[in-house]
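Below, in structure tokens: the form predicted alone, a single chain.
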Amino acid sequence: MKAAIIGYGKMGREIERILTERGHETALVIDTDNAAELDAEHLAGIDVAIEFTTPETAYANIRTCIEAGTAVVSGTTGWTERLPELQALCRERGGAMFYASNYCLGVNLLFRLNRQLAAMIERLHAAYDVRIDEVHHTQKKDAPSGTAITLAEGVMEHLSSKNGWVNYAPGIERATNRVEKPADAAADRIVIGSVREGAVPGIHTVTYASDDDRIELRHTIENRRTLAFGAVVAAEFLCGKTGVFGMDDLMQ
């Protein structure tokens, strides 16, 4: 597989290492100093591009790949209100696109467990409130994280009492031992607490709390390698395919 890496920060370098370990070729690297080289000419012959950049640049990067006929895997978060536009373009052009807010296989198991738990609570008509807390390194650009938003969407998909979410500003204190809400948060909103500290790769906790007990689902990423590994596996999966895919397709 001949791959392009778009975004050559810590994640891009880890992706490059894993591509090499798995016998693939990194044929093109795009970063801020050569961003103008992301075009059809330089993408010619590339089997799949792996894009981890910024919320401000992701849309244009992915669109360029789709228009050039290059399959693209993206893990950039904080811009996904425009994701449906690119998915529609990909289908229209007969291209291939894979998007996930988190490529860690363990996190995607957490997504499934969270959806299942919310559905079970709904069937039981149990009186649980829900809160999501996420902790990331100080260099993370967006808050809440895409992973936290995906967790909230999983709750809302199955729990009729929740119809949206509200975010505490980054830098808040960690959650105490009960589900807390901002003073102006409506009862049907899921609170997402965001903390940015140190070099934390990612901690996500979903808390279901009643007056009598608590259920917590938590996942901790120990290092970025797990994310990079999942992105490379997604690229291998996407190579040679057409259509729009995500982690649920990969994990079937």
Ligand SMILES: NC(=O)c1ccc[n+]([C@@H]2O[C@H](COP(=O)([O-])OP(=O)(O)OC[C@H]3O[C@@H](n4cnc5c(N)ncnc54)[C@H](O)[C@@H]3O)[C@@H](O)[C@H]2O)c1
The other form holds:
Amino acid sequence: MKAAIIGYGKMGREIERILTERGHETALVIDTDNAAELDAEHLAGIDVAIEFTTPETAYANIRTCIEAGTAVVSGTTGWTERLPELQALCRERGGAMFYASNYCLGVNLLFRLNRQLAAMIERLHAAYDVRIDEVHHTQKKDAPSGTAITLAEGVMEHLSSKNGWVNYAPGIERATNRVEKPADAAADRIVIGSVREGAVPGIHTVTYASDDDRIELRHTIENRRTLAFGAVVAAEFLCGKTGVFGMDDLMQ
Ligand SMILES: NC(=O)c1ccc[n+]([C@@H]2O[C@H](COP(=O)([O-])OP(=O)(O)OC[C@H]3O[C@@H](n4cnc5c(N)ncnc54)[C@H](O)[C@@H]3O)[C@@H](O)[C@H]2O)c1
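Got the form predicted alone; any chance of the form predicted together with this ligand too?
Let us now look at the entire complex, which starts with that chain.
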């Protein structure tokens, strides 16, 4: 597989290592210093581009790949209100794209468990309130995390009492990962607590609490290698396909 890396930051560098380990070629690396080289000419002959940049630049990068007819895997978070637009463009052009807010296999198992648990709680009409908490390193720019939003959407799919979410992100660099529910949050909103501290790669917890007990689903990422690995596996999956894909397709 001949790959392009768009965004040569923490993820881009890890992805390059994994591409090499798995016998692939990194034929093009794009970062801010050569961003103008992201065009059809430089993408010619590339099987798949892997994009991990910033919320401000992801849309244009992915669009350029689709318009150039290059399959693209993206994991950039914090911009996905415009994702459906690019998915439609990709379908229209007969292109190939893969997007996941989190490429870790374990997190995607958590997504499935989360949906199943929400459906079970709904069937029981049980008196549990649900909240989501996420903790990440202080360099993470967006809050809540894309993973927390996906978890909230998974809950809303099944739990009729929840119709939206509200983010509660108290002062960054707090010493604790416990946040209280904001007093003004409506009962039909899922509270997502976001904390930025230290070098934490990512902790996500879904909590159902009643007056009498508590259920917690928690996933902790130990390092970013697991994320880069998933992105390379997604690129291998996407190679030679057309369409719009996500982790549910990969994990079938
Ligand atoms: N989906 C996932 O599994 C997953 C995992 C980790 C990180 N992320 C997300 O991926 C993104 C990148 O994460 P990171 O930790 O590598 O960040 P980073 O800050 O280390 O790297 C981002 C890189 O993108 C470069 N960049 C900025 N604008 C660019 C442009 N126009 N063209 C090319 N490169 C450009 C920056 O110079 C930087 O090198 C963030 O949005 C992060 O939240 C997603």
